[in-house]
Amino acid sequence: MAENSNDGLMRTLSAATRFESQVLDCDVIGKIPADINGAFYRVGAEWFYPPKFADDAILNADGYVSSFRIRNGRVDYTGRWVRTQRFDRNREAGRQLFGYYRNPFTDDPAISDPQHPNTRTVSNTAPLVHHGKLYTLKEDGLPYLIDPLTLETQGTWDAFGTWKSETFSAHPKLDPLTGEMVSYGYEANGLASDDLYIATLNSQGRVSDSVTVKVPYVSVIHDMALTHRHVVIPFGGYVTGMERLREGKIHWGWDKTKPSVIGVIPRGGSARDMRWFEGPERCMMHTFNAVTEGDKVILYAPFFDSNFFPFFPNVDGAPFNPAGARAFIRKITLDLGKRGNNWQEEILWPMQVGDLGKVDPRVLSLPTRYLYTQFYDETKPIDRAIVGSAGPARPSNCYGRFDLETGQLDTYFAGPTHVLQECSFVPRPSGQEGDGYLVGVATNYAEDRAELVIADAQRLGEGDVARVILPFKISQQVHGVWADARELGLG
């Protein structure tokens, strides 16, 4: 396959590394603010023995957490496997047991369970902290417990016996008023249903309130958005099935006939409340934020054009085309007043973005005004005889405050060796929206190493005000999470 913006990233989600570390007292450049005292945690993925076939996707790889706990303006960093029972019968085999993505029909004959969900769950894709704990998301299965200051797996959680889908969501939302979780699994109630399961949590992690419905079609369901009213759930192009599966094939093909489907459902609401709304072909992996004006739901997301995954093929055998694969910050409008299904679309700045986008966790649900996300800035030096080499063809140098009143974009920039992942939002105690700190792992090419970089979110221009050094790599996290010391007991 000739080389696309994709290229680079799998490259380095698929070099692993393969040891579990601690480095306590870690060297830091520049001074870590004093009012800053919990723990970043993140999560990603990487083979712990070789895929069964070369071609599966990175996200069927191990599930790897790590952690930077920050208080008194020092560090420590750990990182585990996630030790799920997928990893553990690999271990006791000491080879690759299971097949394809999510397809059990191509597991070795070793497993007997294979289409139990928590049999092939890895568990690598999200951190989550509520109700005082801290848990490992996959959609693919049930979460797993880990401890917050070890990181040693706990076991699967289904809280507390109260929730009744096989999968939940790699991204549940947190409402910062009530303190509650809205989540949701796909393909509840077996593998390729049609059934989409969305509960509400208390803050104490119980299930108070569940609705199951039926999805228009059923395809990958990855994020959602939360208002104070609703819970909106956006997904398209993607389309499995049970011959599909018995056939071999990987769980996902990319259908670009299929419209985009965005679900709107009051918070509490019945089955029949469902409002399902449809606009053109758009792969619709994540949100920022969204929030309900009267008869309106306003959703904002860095949703791609096309197929952004180049493992998960075509259904019409066309190559994957990486033009397709630009994301950019969307404003869509769905207007529960009139009896139409068709959604109004904005492309807010014209640049390409990465997808994977953040706000201020106190606004969550409510009016936002910033935007986070990393992305690549063309006018910035990169060091491409470095990075180049080694990195992606479209590093995400840059990270980025998107102004939805003004306009303005403020950046930061990593440097010229440098590339980015995920950014994460650290409030400041009692703080107004965006008065905070933006933490985030950057790879340096230069020096083959990891460093937490941390940002004031009010002054991105100024560059950081510190880096936490480890003296090598780490695994590419998929997301990650900040949480305050008070909220896990960290002390």
Ligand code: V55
The other form holds:
Amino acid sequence: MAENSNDGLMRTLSAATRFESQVLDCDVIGKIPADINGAFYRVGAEWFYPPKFADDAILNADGYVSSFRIRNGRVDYTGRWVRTQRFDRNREAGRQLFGYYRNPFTDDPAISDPQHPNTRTVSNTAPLVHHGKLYTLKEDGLPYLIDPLTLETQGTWDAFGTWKSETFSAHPKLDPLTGEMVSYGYEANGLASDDLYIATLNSQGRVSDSVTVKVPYVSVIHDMALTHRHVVIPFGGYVTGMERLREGKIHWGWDKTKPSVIGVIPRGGSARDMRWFEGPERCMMHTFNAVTEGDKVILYAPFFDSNFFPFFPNVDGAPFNPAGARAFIRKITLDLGKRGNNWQEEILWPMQVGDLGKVDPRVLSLPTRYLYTQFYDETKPIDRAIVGSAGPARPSNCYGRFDLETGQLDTYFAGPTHVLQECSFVPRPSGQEGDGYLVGVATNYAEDRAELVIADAQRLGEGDVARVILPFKISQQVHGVWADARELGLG
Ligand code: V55
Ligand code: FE
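Output block for the form predicted in complex with this ligand, input the form predicted on its own:
What follows is the whole complex; the chain from before opens it.
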């Protein structure tokens, strides 16, 4: 897998750090801007007990939540396991009771209620901050409520009884103008079900509108996009079914003959308003943003050419092809004014990028100028003797700000021994789009530790303004989010 861009994810995630920790008043290099007051929440995955099957997906490892609380230029770090039902049952048994990723038929016989998703979800994918609460998310179950200060797990959440799906996406979208959340659950009514539930939640966290539609085929629907008028649902390539699950296989296989699909439904629309567009083979995981312009829906997303995950095997038996696991920043235009299928796709920058992208949350669903993501810049110096042995083959050494207006790329370079995880955007209060900071964790392979880097998002080329030093490495995050202190009443 040497050239596979997810090599780093595989390796760093398999070495669990396992402990819970709190570091008060962390060492800081540089100066943390005084206008930053809030917390950077991260969610990732580590095996508390080793997996039952060595070839299982790392996506099946236990959820771990962490936070960097920043105030008055000072930082406290906290990291804890998410106490899911599954985590507690494993702890009771003293071993791993759960089998393959999203296949309850491979669980230990001690699990008596395998059909209920919340016995299995590991809540390891993304933090969510909405209506003054913090949650951890995983697309195969319900959110877990987390105390934003102590990171204690406080149980599952079903939008106060209003959420009508067994699952809840790890990537709901927050409308910055209305305070609404739009979210969805796929395989909404049981394992391999073709029901897709899409719902709007009001600013109090209650479902105000929902619809259930049938998908063209059951696939990973990992992320969505939101415009001021439409909900956009991309997926493709991965397939499942009760047959493969009963055979004891991992939940997903890759079927290169399947089209990629984008569903578009007006916000508040009914099932008959849903339109499905088909495109070429693609692995459609994360989005940046989308916008509706007249009759056109325009989606910006770092999609892969083909299967990104080596542990979800090709259904035709072909070996995993690392060359297909490459993400590029794409612009996909769908014309709702035309009948039938239409799909225009353009690659906006020639280089391969990491697929964990962000926009300034103030422009989510709205016209957008800047996309941010991590990528590997081969022209920057890299200490192969240090990173090469322990780190990934294509280390993300830069954060990029990709300017959709001018085509310009500004880069933050973390240093020759540093590998960056996903960034998050910290808006500067009352500023315009792009006015703020990028924060993200770097693994420093020279010092064997983690550092939180903070860079001015409008001056990425000047390097970071501060680095928060942890005296140890921390686990790979899947996703993170910045929360202003006022959003969670942190003080
Ligand atoms: C993804 C991550 C997941 C998952 C399904 O990045 C897809 C995509 C961390 O868990 O379960
Ligand atoms: Fe994700």
